[in-house]
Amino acid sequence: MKIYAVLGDPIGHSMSPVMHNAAFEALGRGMSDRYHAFNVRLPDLRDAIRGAKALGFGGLNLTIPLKEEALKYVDPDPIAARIGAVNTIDFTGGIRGYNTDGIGALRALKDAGVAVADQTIMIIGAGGAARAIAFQFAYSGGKVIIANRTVDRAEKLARDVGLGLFELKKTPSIKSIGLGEVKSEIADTDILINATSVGMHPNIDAMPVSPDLLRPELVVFDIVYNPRCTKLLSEARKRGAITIDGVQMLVHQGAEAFFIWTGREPPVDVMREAVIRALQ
């Protein structure tokens, strides 16, 4: 029997157990493989990762606020190392760290028929998820703007992404701004992404930007998936914007993690339906 888990603080909101257990059951592994959620504080992360390895866990996912700290305790693959954050750990032959958030976000937009190349993409936030999305979208040819309350943190992220892509012989378009500059930049933005926890249950009335900044031709993507229709997405729909909810990214990043752990193609539709059913 293999145990898999997601670690975070808080963790009660996570849909990952529902999603992965549905996948295991669909592949006939529901009696042998199970996925759980554990609340782990930042100071305890090292012990938690090593403990999971010692106990024979098959793998881990990491969520807020553990993704960047985890880099210290794993052997990261080249992409995770350049991103500077880890959301997936595999214990085959060691403690290997990966980041599937960026590819999950990219596939979520692809499902909605939204291209990234040559589009101006404003990412609100500068944490672990924002790092992965900024790296992936800049790598894919997007013009990325990082907007964050703490400008120094946004500047550091822009520098890190630029350096990481330079090492891959890419010349990205990426810059950083404070939240006070969002109003002046958003008119030229094609895709707005909330990569923070603002609007997550139970603070469902919170929004990362003013609703007055939303407009019909804007694509609005919120990585928060609980609730599925956040206040940001609700306000964007009222104004005729194209909206993409966080379930899509959750499922696609989870599917990539599932493949890393098992080597099997994940049942993506089953995973998506399980999450939507649980959220309802």
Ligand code: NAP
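Just so it is clear, the structure is predicted and the values come from calculations on it, not from any experiment. Each form is matched to the other, and the largest set of C-alpha atoms that superpose within 1.5 Å is called the rigid core. Residue numbers count along the first chain shown, from 1. First, how it differs from the form predicted together with the named molecule.
- When the chain is split into two rigid parts to describe its motion between these two forms, residue 225 and residue 122 fall into the same part.
- Note on conformational change between these two forms: the chain splits into two rigid parts whose relative rotation, smaller against larger from C-alpha fits, is 16 degrees.
Let me have the form predicted together with the named molecule next, following on from the form predicted on its own.
Below: the lone chain, stripped of partners and molecules.
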């Protein structure tokens, strides 16, 4: 029997228990493997991670506000180290830290038939999720533009990504702008990503960019998943754009964690259905 868990503060909103328990059940492991949510305060994180290891947990996920602090207590993979945040811990052979948010976003686009290589991708936001997506997409050959309300934060992210990784064959393409420059840059953008919390419940009428800037040739991806159809996505659909919602990323980042822990192919469709049911 293995226990898995998500740690965060607060944690009541997390979709991860529903998603992972559905996956264990679908693979016939529902009686032996269970996934729980624990409220862990930042000062207790080190003890919580070591305690989970000592108790023989299979693995952990981390959410707000623990992802950055967790980096201190794990052996991170190179991308998680550069992002500066960990959302998945695996205890096989040590305490290994990963960040699956970027790969989750990439697979959400892939499912919709959208490739990122050589595409111009504008990411609104420079917080934790935006960082993971920016690294993943720039390292996958996308031309990334970071637009953030706090410009210093966008500049720092662009600098960090621009340092590259030794495995990369090409220098990553990334630049930063303020929200005031979105209007002039969006005409050349292929993929627009909202990686801010703008539009999230309860402020469901808010949008990160003006609807006038949306056009049919854009792919619009909103990582907010509550509500599933944000105002940004509904305005983009009205204008004929391809849209991708945050549930797709949520499921794929969870599926990657599931694979890291179990080595088994995750039942992605079952996980998606469980999340959609829980959100309803």
